[in-house]
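Here's a solo chain for you in structure tokens, the form predicted on its own.
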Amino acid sequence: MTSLKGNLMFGQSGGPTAVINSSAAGVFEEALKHPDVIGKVYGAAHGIVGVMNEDFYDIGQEDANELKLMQGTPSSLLGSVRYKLSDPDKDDSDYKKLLDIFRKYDIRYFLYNGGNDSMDTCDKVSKYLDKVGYDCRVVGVPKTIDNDLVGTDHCPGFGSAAKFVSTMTMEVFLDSRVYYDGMIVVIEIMGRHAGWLTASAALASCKGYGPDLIYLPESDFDPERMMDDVSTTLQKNKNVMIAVSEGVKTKDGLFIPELVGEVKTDAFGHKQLGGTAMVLSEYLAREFGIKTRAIELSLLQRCAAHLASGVDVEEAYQAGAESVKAAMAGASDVMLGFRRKDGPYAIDMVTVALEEVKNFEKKVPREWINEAGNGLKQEYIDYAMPLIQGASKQAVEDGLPRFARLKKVQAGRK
């Protein structure tokens, strides 16, 4: 299939990661190599909302060195968004607006970087454009520290977050054991329905400096069972470290913060989590009469570019670049994914139909979790360890990170 001639629009969506801008750099640098096919390269401000508002930037006006520095710059440099497109059969107003913008700016390539909800957005846009006969290649670029996208061995962003979590856990382990008196430390780690990131604390445990207990959303959380686990551990050691996913739920389907109050929801209907460690810490303090400390890693686990995995940085960049190549070769309504090879760690880049990806979640296999549901087996270690290797590609200036400084030259009407 021959390449379309026209312009490219790229947007970032959902929660940021330490390497999401590395994917953007891959998209931009690859797209700019093909001016005979891709005339203009645009970066949308705040994802799909920026496209509809004609709020986007002319990436061709950026300094080439600043684009390279994006590989060491965390967060979504273009701005992100959580915006749910409606069912076009019920309300097609957003889609008509997008179509008008695409026609006005001759957008023939639309690449969108995000997780589950973002892949749903890609699929809806792709199918609508196809329905109305507008020729445009739509490709999803994977991203999420939760690592829960199906159709790919792992997701850009996960390896760096896992490296941060395991490293911080090792450091907290040592800090929490400096005093004579014992202490219970509860570390809350992101992960709504899948425990991939919380499980990465097991990488610290396999080095001898990690949690005694790890609880994932893949198993029902039983507070009484946790009490027994803690009691057993205290009999052996006056210190206990617990790693718990923010998304663990009781057998009745309640998140831990819901046991003590109501929680808010976002635009996609997802409950706003956080506070799990504090609730459990206070509960354990009352029951055991021992000092406790709650640690919520929160935004730190997704923005720590200084501790990014070199493998993750490079793969994120490749995902962006290969998405452009795939689109130019004719791929559309697909997501770029990773397929792990047998033997020493290596991956192939593949395309996966968005229909197989959108709104599905990949969970940690139950057989990788121990029978008690409070720890991980070697299979998880073997899976995750290759993903945290290598160092960050972060430039330093005066001892501090040198982040990319984009001009953000407006290309739309704003």
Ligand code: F6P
The other form holds:
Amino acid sequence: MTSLKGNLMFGQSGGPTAVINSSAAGVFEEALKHPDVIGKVYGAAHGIVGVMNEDFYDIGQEDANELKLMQGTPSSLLGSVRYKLSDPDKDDSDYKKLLDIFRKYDIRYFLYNGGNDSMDTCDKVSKYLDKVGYDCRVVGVPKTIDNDLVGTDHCPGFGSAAKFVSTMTMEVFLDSRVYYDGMIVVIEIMGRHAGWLTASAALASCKGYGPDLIYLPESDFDPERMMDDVSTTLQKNKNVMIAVSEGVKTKDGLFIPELVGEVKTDAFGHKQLGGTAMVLSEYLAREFGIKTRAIELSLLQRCAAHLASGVDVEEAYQAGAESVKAAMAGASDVMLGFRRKDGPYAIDMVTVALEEVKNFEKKVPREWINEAGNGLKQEYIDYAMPLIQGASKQAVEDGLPRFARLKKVQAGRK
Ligand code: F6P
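Next up, the form predicted in complex with this ligand. The previous block was the form predicted on its own.
Starting with the chain above, the whole complex follows.
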């Protein structure tokens, strides 16, 4: 082990997941096991912005039992952020601030948990510290329900969201068929540019209780073609269920809500999505004159820790713990990734250069989608089914979830 003594800073950014706190717990519990190497363990409030604002917590002062309960607590207890660091060659003010903080608090381990944009942040920080000769190990911990990070077989957070989407889809399927006069149900699922999560509705279909039609952002979305698909389905059945990604776009590059109004943009230039199911169900109601319902799963799909996948909770925890081990062993400027082994489901943890990960998006392979572009093939089922196995580790008190309660003892100057 290459010994680098100092303190560890951990932060999270981007949209949360049901298991993002499990990764935090993995980082914290592992780091606290090595006081001879890692003196203090800090958790940044709202990611990189908390680091710059000297707003972070002393994790060593938390109760061990509360850290354990993080594995069943959804969302980011530390707080998250969407903040884009500038190009350091154009404006290095943020980086200078970060360097001052790193020096002041002797941060020698920087672990950052998030998706593509967060890996970009991680890479920029790593390259800057390297350029100025500040010795610090920088490791990205993957996370995203969108499952679109390259360099890893899948991402922590995806399995739990997929289990929620497929389970809810099965339950809604039954509810949507109780009346004799039929209904069209449109379920909208997250995944800004990639359809991995929307595709998980196919896990419900393969059990016989899922959507007739599934539309992913991997194919151009044509509202007219959807009408034809629905019309064909209605000839066989008076009920139709559709799963659609919030990220589907027309061939002119417009998201569906953009067909009816303006859409806001975040710090990374991403459009704020949502509303696709509502727009489509109104089109369908007008076209077919039967009852429609729009269901936007929205935040529910990424915070449903009661329905988390046991595999996901455990892998998210291990991703955190292994990132600490990798950094202590000398790894830097890398993201921790999962490599799937051949045979029965199992993974190895590997490190991948941040350079190969940041800002890239992994899409559902076209050959896993049916020719008509409205359903998934067995290859997807084989890929996703192992990731939703096992039960949530959520603790329960008085019949309700018992979330971790952190003291959040301020360690920065704030
Ligand atoms: O982090 C991914 C994600 O959950 C996407 O699926 C979704 O489009 C986006 O975040 C939503 O972002 P926000 O939480 O900023 O509204």
